[in-house]
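The data below hold one chain only, encoded as structure tokens and taken in the form predicted on its own.
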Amino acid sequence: MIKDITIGQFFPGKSPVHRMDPRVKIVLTMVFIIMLFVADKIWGLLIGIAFTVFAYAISRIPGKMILKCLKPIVPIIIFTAVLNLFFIRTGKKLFEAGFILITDDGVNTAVFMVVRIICLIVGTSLLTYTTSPIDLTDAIERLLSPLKLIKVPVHELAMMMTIALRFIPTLIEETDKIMSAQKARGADMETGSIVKRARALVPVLIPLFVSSFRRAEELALAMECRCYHGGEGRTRMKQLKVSCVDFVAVAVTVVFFAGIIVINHLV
């Protein structure tokens, strides 16, 4: 489980989706967050799946990291599903024992809020899968920059931002060498009520916090090293630029965005 764990890994490409400027991926991002809240008909929730599945099309990324990126979430999953299951009681009544009450209102719901939620995190887990930290640190400077004005460290947090992400499979890699070690020498962690396993996890937790904290004085020693100040005064080798791609998604998107608010109104 801990190996299937793909947020914030980079998958280099050459595709549309890769060459695109990554402030403009960043908003197209929000848009498609947006567009699946907006999708109240089961109908608008099948134009954010065909979203989806386009520009994973477009972007080559193997279709088996969607599976992957969807393991980690399965428990939230179910536990959404079963929450609107079996404590939305309007509608027509499906199946009834004792004070399980099953309606068809609770299943559209569930399965609505399901789909929901796969396509929120597979759709934006593209955008760290398209882009590298170094562009994704770049676009989030560039994007949050007016708040510059009110004297917002901009470089300081999109740095943060992105160390935090691009960190997040070493410490996946980092706690999967940890457990394995644990249990060659006879920790027990599958086994067991709820309270045995959280507590079979504290050997885990402890080194892995020690690791981190190392990890993050040897960065703040190797940037000291380089002369880092920050973003004053700083030059960057690749500049942003908007090109025809950009263009291009923008209008799908809108396109997209437009069909779901017509069927809103239409169905």
The other form holds:
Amino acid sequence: MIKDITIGQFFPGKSPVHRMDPRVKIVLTMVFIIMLFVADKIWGLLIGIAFTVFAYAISRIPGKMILKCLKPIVPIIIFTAVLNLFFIRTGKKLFEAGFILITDDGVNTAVFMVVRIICLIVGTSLLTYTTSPIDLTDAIERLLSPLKLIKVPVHELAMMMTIALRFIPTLIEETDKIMSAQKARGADMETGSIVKRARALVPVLIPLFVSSFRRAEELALAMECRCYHGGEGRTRMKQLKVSCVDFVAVAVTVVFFAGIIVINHLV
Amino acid sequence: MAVIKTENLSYVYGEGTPFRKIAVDNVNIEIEEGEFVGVIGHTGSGKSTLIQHFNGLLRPTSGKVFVDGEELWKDKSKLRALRFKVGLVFQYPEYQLFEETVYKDIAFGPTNMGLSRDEIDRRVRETARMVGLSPSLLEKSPFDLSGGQKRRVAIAGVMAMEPKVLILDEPASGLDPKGREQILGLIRDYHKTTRNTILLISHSMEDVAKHSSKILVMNNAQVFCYDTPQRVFHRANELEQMGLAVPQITRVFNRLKARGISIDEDVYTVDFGRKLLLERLKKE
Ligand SMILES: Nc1ncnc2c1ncn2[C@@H]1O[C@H](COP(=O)(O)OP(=O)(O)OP(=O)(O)O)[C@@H](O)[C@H]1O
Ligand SMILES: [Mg+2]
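Switching forms now, from the form predicted on its own to the form predicted together with the partner chain, please provide the structure.
Next comes the full complex, this chain leading.
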């Protein structure tokens, strides 16, 4: 159902990963992505996998969540695998039938890309699982604040993102409610052709739009009532602080990264 | 035969997440046909969750639901037909309106039922009249109506399906006293004319006491009791302990009793209380 969407779904906890400074977490996630693409040997990739598993283990996020975040990208994974499998024509021939040619290079690349994508999604999901959306946008705002010098409206962008993130669950809940209400009136959204199903969404989308606009107006008013006037001179209640956990995390990541580079050169 | 029956019905929100919450816990009830059931319970006691099982919008985590003797969820393809038997009006139903005109919005349910055009027309006009919407409003956009009028349109939209069981989740919340009285009045009239079963969730003990023939009390996801108003309000102390009140008039009479005035019966409507008092005064 619609509730299965996990983007921005925060999984509260008190693990070391949860306690890390969100800025550090974002930077390390980016390092992790680079790590995955630097690794071009199978052993290097295994280190990437180990890193992911290790991070999940200490964050105590249930394994079920891993499957949950992978579900939406299954088509992409399959697509990538098939593409690499059939269209790479270098290397040793493994199988040939008509115009289909599968080579060991193809198989290797396919496996490699699939593992890479899975690690990528699973690893980056950890960031959103262990960081509340608010912390996340806070951290992004801080990380991007140098761009203010070249007149990028960083604060406004971050605020928009905060609001958007804040209202995703509300919107999902609302969608669910309206869908239930229309289903109770006999709307049929689960069967029929695509055209019919698309049409069946009209009774859901219209009320959703109407209430979103109403909500936007109310929020704008509420913000104005509290004298919100943009980022200029605004202080924060919750200051971000880099602590011990973060240094350890950076150290661990560096070790893993170093491991991958070493392996790339050795093997 | 019971129109609605549940067997060990339980429902858990967010199973397998840290937000796991048992909203309905092992509920067994049987609701007879033609009954006007008031459903009460403190905030978060699981009323809304429970009633959404009665027309198959929520699938029980465990247990069974029967409507008209037929088990829900046994055959998923029959679910939609069963939804026409049990009409559900959600809390703040005005937010589900979407059509260009009031007429079309009320007709949405009956159209989904696949009725003939004449039948749809008859039902739309009849329910619009029943909920007190003047015919001139039918061609207006539902978004141009007042809150109370929108509420009526939404209720009419479900009534027009002429369900055997009509469930309303706090239909009067957020309205002024007059609006409340009108909405509840029209529900009572609907019950009188159609004799269909009604389930009415409400936070107002007065409303529930006045209209219901049976009261279902929910407490912490469980059914505390399902009985006649008289017997339910007889347990005033227990109700108050779970954060519910009894009707004001019942409290007045309970105080009188506490002061040593002998009153044999439990009073829970003002009319009955007045009658009782007048009789007593005449005797003395
Ligand atoms: N969509 C949901 N996801 C998770 N938990 C929910 C959801 N809906 C309700 N709950 C929880 O289930 C419990 C029962 O909720 P429910 O809405 O059935 O209560 P209620 O008796 O209708 O309350 P109210 O009188 O406030 O309407 C509550 O504790 C609530 O927090
Ligand atoms: Mg409720």
